[in-house]
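Quick heads-up: it's one chain on its own, the form predicted alone, in structure tokens.
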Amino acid sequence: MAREMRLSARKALAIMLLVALVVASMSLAGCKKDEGTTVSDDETAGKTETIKIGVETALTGPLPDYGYAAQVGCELAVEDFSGFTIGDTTYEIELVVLDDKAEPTEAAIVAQTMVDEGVVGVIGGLTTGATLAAMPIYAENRIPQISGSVTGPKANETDFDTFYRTCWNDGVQGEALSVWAQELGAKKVVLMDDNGAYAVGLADVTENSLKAAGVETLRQNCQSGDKDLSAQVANIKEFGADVVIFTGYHPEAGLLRKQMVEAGMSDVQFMGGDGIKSAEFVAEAGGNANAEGCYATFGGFPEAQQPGYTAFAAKYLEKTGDEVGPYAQNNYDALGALVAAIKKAGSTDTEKIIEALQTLEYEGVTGTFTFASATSGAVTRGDIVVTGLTPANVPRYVVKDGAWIAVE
């Protein structure tokens, strides 16, 4: 009887034991992380999930200073942006930065790239020319992309309905620098691109405008990475040219600023778009002498304008211990309307994400904006809409003591 009690005991102990390990097994497993997401010990606090969003910009190639600036504005979108709830799912965010050197072709592989990163959104690129690239393949997979610096008309005229931006149309700040042109009394304007897609669609603009004011004009053009424009500078000089216009980045327009210098033309007025509105200009054009009174537009309202711009660049100087560089806002704010829209889709769904962007209103550092759902007259699908945008309230920037000061 002693020894049936003594197996009967053990029997209960070992039942014991194994009810002990289930339980303890159920609970490990509660506890266990799905890919990408973290469940807190404390049901009621929710889950974290960690989200992609890329941003395609130019860190490489001719244009490393405005592709670095985007990328600064976007980790300060980030540092303010991620950890923003759904439900009681909270969203962390992490930025997928890949350099596109501003070349079309690198441009087609960093999309593909971004696709298979599984990105929600890309912010970017940076280029018109690059963007057109991209654009297909992240339309194809349905993934939103807004650019923070993409100005050229071409990159709308595709009609994607997963491009937006956050800066403005050429088709403004071409017209602005038409007239502005004209305040100054130019009679023979000469009009040079890079063959790019952004300085072509900004010169062919400025250019209609021009001769619908009855101004004589002369188109020229180069390459970019060109290293001599002797040939353009002579046929400038001959048109006798009272104004020249530069519609590509800063490295080409420094350079055709030098030559023009040293051809004798430092009297004829130097003027651009917001391409060649680098600090690197100067140094470009020979020094401060050379440069001082160049003349630039740029493609958003000036910053005194912008409700955010001051405590903006206060955490941009912080951080980098720079002033803001170009556009750099305009990206911070493309990456702040992407999460608003996520959070209007509630859903990180890229399809919901495209529909909420469509009626998207947001309010960030460069003022109140909707996108354009549909094109309509000068306004095509995608665009920044904002109230007070006309050729008049392009800002103007000028070369004084070599820095770019805004124009009163």
Given for the second form:
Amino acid sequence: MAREMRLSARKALAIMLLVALVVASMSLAGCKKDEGTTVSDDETAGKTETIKIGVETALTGPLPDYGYAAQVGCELAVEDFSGFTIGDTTYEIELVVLDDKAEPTEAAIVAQTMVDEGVVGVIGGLTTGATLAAMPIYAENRIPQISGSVTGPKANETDFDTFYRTCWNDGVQGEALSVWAQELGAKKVVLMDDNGAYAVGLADVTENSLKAAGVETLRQNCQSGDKDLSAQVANIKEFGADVVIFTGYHPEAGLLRKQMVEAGMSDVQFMGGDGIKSAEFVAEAGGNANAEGCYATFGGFPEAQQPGYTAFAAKYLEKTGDEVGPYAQNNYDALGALVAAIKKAGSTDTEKIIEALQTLEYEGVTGTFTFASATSGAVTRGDIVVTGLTPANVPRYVVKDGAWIAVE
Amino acid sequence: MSLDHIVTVTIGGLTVGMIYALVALGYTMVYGVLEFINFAHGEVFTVGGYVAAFTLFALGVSDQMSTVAIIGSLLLALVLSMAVPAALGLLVERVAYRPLRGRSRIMPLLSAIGVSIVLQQLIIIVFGPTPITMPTLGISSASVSILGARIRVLALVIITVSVVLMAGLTYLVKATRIGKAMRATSQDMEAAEMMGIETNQTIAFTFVVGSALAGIGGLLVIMYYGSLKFDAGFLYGLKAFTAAVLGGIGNIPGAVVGALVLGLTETYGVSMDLGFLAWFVVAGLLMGLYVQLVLAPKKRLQHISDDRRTPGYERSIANIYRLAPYLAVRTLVVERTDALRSVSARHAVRLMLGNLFLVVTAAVLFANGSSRIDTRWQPVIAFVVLMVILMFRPSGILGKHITEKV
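Having seen the form predicted alone, I'd like the form predicted together with the partner chain now, please.
Below: every chain and molecule of the assembly, starting with the one above.
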């Protein structure tokens, strides 16, 4: 009897909890709906209109930290830029944040939802693969899209005039590595990647650029996690390379450098992209002596050189209690640039915003930039073009006394 | 293809192969005794490497110390990197495998995977997720010149140490009392128990020896490559397990042979030009011709009773394998011998097609003699070689044909 009682009591509790949950979720959904339809009129300062800006990010899936940082970047931008005026109309920004899980299929659904919501522009997506699936939908519906983190060199191969980005294309680093290697007098260059999408893309750009300049190249690769690179080192030695460029990450780069030095090739120049510019590289290469004089480029101006970074980091810390997450400032700039384009167009008509973006010059946290109007070399249409930046002056670093320091 | 390149790549392949062998021995010994795959073995190897690096750091080893002190601390690291994994192996066997003995085969397997995850997490908890690195020592980068190639002293040390350890292990298994007990347990555990052998102790001893060997492997790896990550054991375990299967699982010399074949395939496959690799195909072709012209006819004749084994019959079988059909048919018809000919004819054609394939392969390789395989193909090549070997020798290179226990 007692046991039955207890069971039924438990059952009742369970049902009560369930009902509470349903009610709560319904009321929450209701709240959201109300928010969505609010259009207020403020008599004192002319008209007030609410415009919707979409944020396509990936809050679940493999990169939640990147997705969260992008969202925070956009929210900070809304706090700063919302309530701008054109003529006598004040525009309030409402964000529509949707999660594409970094998956192409989800991204297509998200893009369609954005269109249905009637956004004037979209910030995102987060990853190259997912963004590729969403781009045609935005282009077809003439919605401008600015991504703060899609670095894949081939992101805009289809040449959409609706796609823009405020982060550097990996190809810029590839060109920079090629230029630098040629400055070092390279005649024979070995390019090595780790079979990952990032490393292969970067190595492809560098290799093509070197070949176009008449430098002899050899392509090698390893798997991420490999320990023994003696076969590759033997190939590099036989090829007689004077520069080796590793486009992957530091664990394999360190091992490669170490095994090259041990095979008697310490005089061969060693270079890499931002994947090797880590303090770990020095230890993994077997200490200061081995790593001394290794070179790396970096895919963005260092934070100290970004004009608005200190102020942005303070705001970010105040909002989240955390250090700035990856690409947060690029997303902040993306939204800022979109608002600037709307102001410049003097209208919320998306066709006019797209037109304005093509000639916009914007002063953001990461620097003053414009967007490329056409694809040329590694730079594709819609890429960020930072004033004064050429492949020859992409930030360069060298290992000295066991630490990476900027090359003057 | 210069000589020094060949020497460099060969020594590189042997070094990698010897390290695989040290780990593979643990897999194969445990399989030999218990017929189960100890998936936690790769992590035991990692622990060995971490203990070695940690000991050297704790002792503050550097080139400024005297030679005696350096050798002394290396010896201490060696002892600890054997003792800790050995104790770990013993503990794992006692806690995770012994309670499940005699149950269904799948249970210890799952337990092994669980142990492997636990050990990996423990390494992260104790040492952190960043790779552990070795203090820089002069000897770890010292090198000598052999036939114009620059070879690291440590590579030679790894090869020598491994050979000595394997010789010692062979002696242990073949010539000592405990080795006899191991062989008996592996042959039939119940019968061995009835003969008064302490099978539980013997099995525990097997784990201790296998884990200590893997621990030395970890020490050698961290000295050679300078760094080790917490998940390194997974890849090494996988490769060593493959080597053990390739050589014939349960067979100790087989594990070594399999590991060397795997190590050399990995390095030769991508760093030798095709002209050099063609000679391996030529060697295979010679073996194939030997099988077709000498071995196969001889084997076929073994099944024939003495009274039918006339010189004419022998000639006809030999002619079929030589693919001289006219001669074969004539002798078969004239001498009126039996129906075996159709079977052997098919066999002969199959062998010949195999040899023709090798001829074509060799010709293609020689024709592109100076080019080299893209490094991206490395895992594919290793897999193809593995499959080809297992196709011809399903129970491994040195594996014996398994008969059911009665």
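Residue numbers count along the first chain shown, from 1. Quick caveat, the model's predicted, so the values are computed rather than measured.
Regarding the hinge between rigid parts between the two forms, the matching entry from Ile93, Ile86, Gly171, Ile354 is Gly171.
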